[in-house]
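Next comes just one chain, in structure tokens: the form predicted on its own.
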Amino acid sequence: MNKTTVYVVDDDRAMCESLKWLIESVNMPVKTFSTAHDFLEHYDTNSHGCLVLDMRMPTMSGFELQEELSNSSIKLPIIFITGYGDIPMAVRAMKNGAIDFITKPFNDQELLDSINKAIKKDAERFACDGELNHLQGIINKLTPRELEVAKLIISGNSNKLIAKILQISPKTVEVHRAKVMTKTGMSSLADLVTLFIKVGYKQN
């Protein structure tokens, strides 16, 4: 597992150093960047942690970086900090998925509490992603024909109807059905349905 890291992006060098000192004082690794572009260039998409992000920066603002991460399907939890905060900005940040919106000057403990909350959320996300990858791996064991049969099964079709839809014999459907249950390790139709729902398959 990759080490948890708190990323700080702020064009104010003094603020970066201050945040680095504060976060390291509670034994959390920190990486600081003076621009959003610098962060994007060095960020490891497989890393754990959170992003403490200044709202107003030259070239690429905090909002623009948040949008860039979202478009790249990067779900790193974001805590916005700004000296120019207002309610509309806070609402926009939170609607776009930010964990928190903190105005400068801020209370050190408030920021540390927010960072801890963000790191916990990130850990939960990785756990969910890990489970999803595991379940998808189970389904990937099926051949294309077995996957077809499985989807028809969980949609409530009988062996006879599946045979008619796929233009194969009911006996062949039974064989595929048995293989589906064996390969997925599911012991019942309910378990098979649950497996497919968890990976995002919607029943017809």
Given for the second form:
Number of protein chains: 2
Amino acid sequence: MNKTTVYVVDDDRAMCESLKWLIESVNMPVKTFSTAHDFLEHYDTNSHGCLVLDMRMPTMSGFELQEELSNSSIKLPIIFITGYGDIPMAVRAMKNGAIDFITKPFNDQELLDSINKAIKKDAERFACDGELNHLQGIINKLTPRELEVAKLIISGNSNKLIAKILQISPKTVEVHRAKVMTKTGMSSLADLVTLFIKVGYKQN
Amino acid sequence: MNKTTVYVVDDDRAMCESLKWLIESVNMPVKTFSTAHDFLEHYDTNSHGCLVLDMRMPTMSGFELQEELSNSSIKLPIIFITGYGDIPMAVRAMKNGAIDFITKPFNDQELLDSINKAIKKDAERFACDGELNHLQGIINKLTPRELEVAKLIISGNSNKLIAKILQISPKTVEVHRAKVMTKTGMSSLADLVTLFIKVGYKQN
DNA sequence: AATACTATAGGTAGTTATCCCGATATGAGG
DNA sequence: CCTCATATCGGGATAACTACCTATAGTATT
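Starting from the form predicted on its own above, please write out the structure of the form predicted together with the DNA.
So here's everything in the complex, that chain up top.
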């Protein structure tokens, strides 16, 4: 697990330095980038924290980076800062999932508070994702056939029915079922259903 | 089920009339109010649609109404319109769950688009809530004892174990269990677990 | 007082699931 | 060629669940 980092992307070097100094003053690791491309190249998809992002930048604007990130399923919380913003811009940024939009000049504490909130939110997301990946990993251990049987089980079918559906002997279904339970480590049908629902399987 | 209505709250009579005219021009029912209090008095909690809300108003601001509504668990989507807004105000409104924040003078189509999105979103929420209430209603038909047994069942306990936990005969647990299944209309344990998870019961 | 619902409990039979033992066939990899 | 994983199938025993019947006692409603 990587440590949490505050990423700063701003084309203004002085602003980058100022932000770096501010954020490091509260003992948070900071990485600064002067362009969106620079950030995208050096960003480690496994790291977490938050992104402090200038709106107006050459070659790639803050908006474009935000979209790029959301398309790449990178869910790093974004805090926009800008000196030239207007309301439609702020609204659009928020609609696109930014967690804050701060205008320059800003109050230092205001930004730090926002960063803390963002990091907290990202940590929650990370914990949640980790749990999900873990559960998904458990399910991925099943063979295709076992998964097939498992899905039929959690849809409420009995072994006998599953046997008819899959055109195999009920005895084989029993074997698969037992394998599913031992491999997933679930000790009851209820737990198995819960597991599958958690990872997003729906039996509509 | 009530029809969908666009609620307009603005202290400026002329603006109210103008909005009413605009929205009715696309055949959507409108109700206008000149104060937040007026709206709160006449609002039917069962109705749905969306709320077009002026920010700056006497006695109760748009913000205050938004907070009031979120505290009353009224989840009507809110579109703010204002002539005197700034970015922090817009950001705060969006953070509080507004779905749009539009500045006067606004483009008519822009507002209508936003209203349509809001209504769509509310309809989804309504459908979702309706489903949930229905499922909750099913569970509410259970007697306290049956609910107790049901929870133990979906936590993966066997009848025998439940009997020990509740200090009653396994036979009685069987009876409760059968009652739970017939009352909920679920035909398998898997379906029962799914039902309880849908209404938010977790066995952590 | 009669009725209905709830919680309790037993019997008996049948179905289903679980767990132990076994077996065969197939294909991938060393 | 041997091994391992996978998928298939069987017998037999035990445990668990389901479905039908019965019954009693308390509480609430009418």
